[in-house]
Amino acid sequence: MAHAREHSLLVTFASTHDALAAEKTLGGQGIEGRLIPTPTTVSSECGLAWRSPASFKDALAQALAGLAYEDLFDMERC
């Protein structure tokens, strides 16, 4: 039996400071996600990225206008 794909958005940040407000800033405006490691699929400065569902697309989006992060990327994953 095959398992869906599971669509999320992963934010990766340059510092632990920068990805540590954005987990206050996200979670404050009641964008539902957390921080993780980052993938090793995926490069980033820091060691942490925040992962959201992706049906929280529209207001990541724009709540990442007033924060400092890397990359906004569209995963995949089984």
Second form
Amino acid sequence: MAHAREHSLLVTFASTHDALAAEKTLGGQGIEGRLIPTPTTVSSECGLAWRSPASFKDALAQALAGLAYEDLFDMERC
Amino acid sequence: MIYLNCAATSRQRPACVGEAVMRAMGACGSYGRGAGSADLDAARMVFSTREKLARILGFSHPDRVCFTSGATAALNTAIRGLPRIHGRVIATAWDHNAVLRPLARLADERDVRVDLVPADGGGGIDREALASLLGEPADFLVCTHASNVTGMVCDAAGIIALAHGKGVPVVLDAAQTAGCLPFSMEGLGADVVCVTGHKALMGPTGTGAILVAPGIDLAPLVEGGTGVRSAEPRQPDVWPERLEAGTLNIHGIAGLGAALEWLAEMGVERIHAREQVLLERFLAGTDGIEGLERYGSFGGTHGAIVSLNLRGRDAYELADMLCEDYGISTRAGLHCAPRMHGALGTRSRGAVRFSFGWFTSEDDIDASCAALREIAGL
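And the form predicted in complex with the partner chain, for comparison with the form predicted alone?
Time for the whole complex; same chain goes first.
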């Protein structure tokens, strides 16, 4: 199976709970994306991260304002 | 068999609880240990159960609802983990051994002074003695919401306000009230609430939780893997992982989640009202039985628990007769609450405890009253 690498956004969290809370909120707001294992390129701390297509940049930034998260990365390849 | 030992566990549970456990055993992966679909399903289920538990206990911080194996583990976590500056802790005569024993160990090993608030003549918490004990600095107060011996419910809001007035945080042991007495952690002002999942919350055994208010510092009792911040040498300071080292009881939590959904639909107020009907019926049905002594007082808010003795009968003998001759399960002894029995004057003989729940019927109550009448007449 081919794995396309595309420009995407990545959100990291301090806890699994925060990641799940974000999934619930972001999904509820129609922001496309899903939880993935945190890539070691951004953190070696394990856990879950949220990945969205780059096209959701503004909506994601806005939604994250009310959520507990650590960092938002703009990933060229993820 | 008539099960009147609901203060020990909810033997009968809504069918959805067992079904949820079985479903989880067949489908769920681990919490916070992977991003595959089975692991995410487990994680979402745990997340949702935290939210349900926070909601039913009136707490707006589900991230600070940490799952434990029961109230005992939760209480040990609180007692061992709260900061100790003054080297002094206050507890009460109502407390269970899940409180008294870890406190005794603290006293032995860490030189912590433990002062116990005695019970008053009616079996209640002696408020004057409490106020007096709060006159000296203390690290925290442990308060049992409802006695597992008498069923009496304390004025938790008043006690917490009194303690907070002296800057003392309060750990509330809600093992006997969560799920059968409507209350809100935030309404009461409790700093830490410890619950078990398998009593009135109707979940499986092996489930429970500790709810820790924001601003309360609490060191973990157990350290280990959390699935996050794995490179850190110490337990990470993030909630709820801080208090959840090791693999969670996913299957049990799935059952608890189903039970909480059932409870929310049913309404804790309705369950409390139902239990009050059963309690009143039992009290009326045992009134006037010669030689029967009930313990505590029944005027105020009360759980569906009555402890008693029959003159001339050892508590163990009475419980055994009820079981063998009438098929009624009760619990004899000290109920892991030796101080409470000391206050009631039953430390040496114990008592027989009858406790009721949602699934107890009027017929069960009538049968137990009739059995007591018959035994009393033998």
